[in-house]
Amino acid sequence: MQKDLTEQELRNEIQRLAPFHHRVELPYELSTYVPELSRRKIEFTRVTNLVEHAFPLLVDVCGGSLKGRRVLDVACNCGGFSVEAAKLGAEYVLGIDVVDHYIEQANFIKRALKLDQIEFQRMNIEDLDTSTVGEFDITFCFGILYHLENPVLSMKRIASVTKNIMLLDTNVIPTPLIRKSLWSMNMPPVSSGLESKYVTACLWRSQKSVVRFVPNETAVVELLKFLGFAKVKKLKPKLGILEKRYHKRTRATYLALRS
């Protein structure tokens, strides 16, 4: 058994660890915002913001808390949403990412907070099958879905070991006079090779130029639909609560249903 990492132990390793780019609480009345090293302010809000924009209905459709549910976080980075779940009483949390920096600092924060019902793993979205991860009762796919080449496929993936709910936030291209499903093509610039390693844009793509595609709302419902959800709701944003791209409709979350 690991012994309790002493205040002077969590300093030192959340400024060996920073920047992270989700905000959590931890012992000692300390944090994983360091705002020195901070790369966006968003790292304040993010956990936070999406939590009270999302997790009400969430709990609500779970009967009033996640206790006994299996949860899959993909492309968890540093953990933030894993916390929250193993927080609303989730059994068991396996959160995934590509990158190791990522899990390393998850790591930190889940021995930090001693949630020994999480699990973080280094894994890619076309690793996951029932055989080696199991099934989940709820899926978080939080900005990752316009990091994919192929969105598809790899979203086939992702529903294949999810058993009922997924709850899903994306970049959305703004169609409000198109209600045809669309896909904007995107081709990032050959890397330079002078990219941060902590840069999730980054990461979930090879160092080669990829195809990208970002979706617009109705191509998220019918994808949705597709991998075998029959109700899929838009949360509507609250003012005051989320960024401005939720209210200029170009980012959206969605709660969707096998039943």
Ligand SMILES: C[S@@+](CC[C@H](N)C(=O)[O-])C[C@H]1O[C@@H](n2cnc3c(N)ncnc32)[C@H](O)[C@@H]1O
The other form holds:
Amino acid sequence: MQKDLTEQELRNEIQRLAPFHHRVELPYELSTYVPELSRRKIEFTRVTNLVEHAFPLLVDVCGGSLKGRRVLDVACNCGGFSVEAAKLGAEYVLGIDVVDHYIEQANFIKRALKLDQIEFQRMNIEDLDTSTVGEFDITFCFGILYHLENPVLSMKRIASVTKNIMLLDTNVIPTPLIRKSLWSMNMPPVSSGLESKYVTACLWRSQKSVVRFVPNETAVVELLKFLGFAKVKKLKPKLGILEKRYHKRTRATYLALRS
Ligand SMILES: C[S@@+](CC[C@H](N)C(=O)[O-])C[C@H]1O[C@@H](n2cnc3c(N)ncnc32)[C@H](O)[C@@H]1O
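How about the form predicted in complex with the ligand, since we already have the form predicted on its own?
Okay, now the whole complex, with that chain kicking things off.
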């Protein structure tokens, strides 16, 4: 068993691993959010906003808590949502991400909070398979759909390990006059390497040139139904604290249920 980290060790690790994309409160009233090391305001609010927006319904459909549930946190970054799932009683949480640095941050947070029920692995979504990771009652699919080069293939891999519930949060293209499914194809320039200095969730982009597909709201619903989720509900952005992009309909959250 690993020994507890002292206050000084926690401070040193926060400095060494910063900036973090998620604010997570740590012992000794420390936090992964350090204003002078932070890159964007969203790092302060990302986890709390989405948790307040989407988790009450998730917990409700799960019967009041996540007790006994197996949760997969896809593209977990430093694992703020995995921590929230563990706090809500999940029996086992697996967070996966392609970037070593994010997995190192996530493992630091796990150790600091002594959350043995969470495991973080460096893994590509396209490699998800029941033979290696098993099945999950609930999957978090946050901030990733619009980054994928192979959205249908990747979402099929995620769905193949998801038994019951998928909670999905994504950028969408607003198409107010068009009801049919549409995807916008984006080809960002090959990164100069500068990008990763300014954001906390894009280290993987500098590794390769990517094509990305951003869906409209109808396309997200159709895709989730195609993946075998019989019920798909878009969550209304009713909270005042939620970022403007949800109200402007360029970001949306969906709860998808197998039955
Ligand atoms: C915008 S961040 C979202 C982080 C977190 N889920 C959230 O919503 O705050 C996208 C994350 O996806 C990870 N990622 C990108 N492509 C991936 C892939 N193919 N498999 C696993 N993780 C991936 C990145 O490393 C990054 O941490």
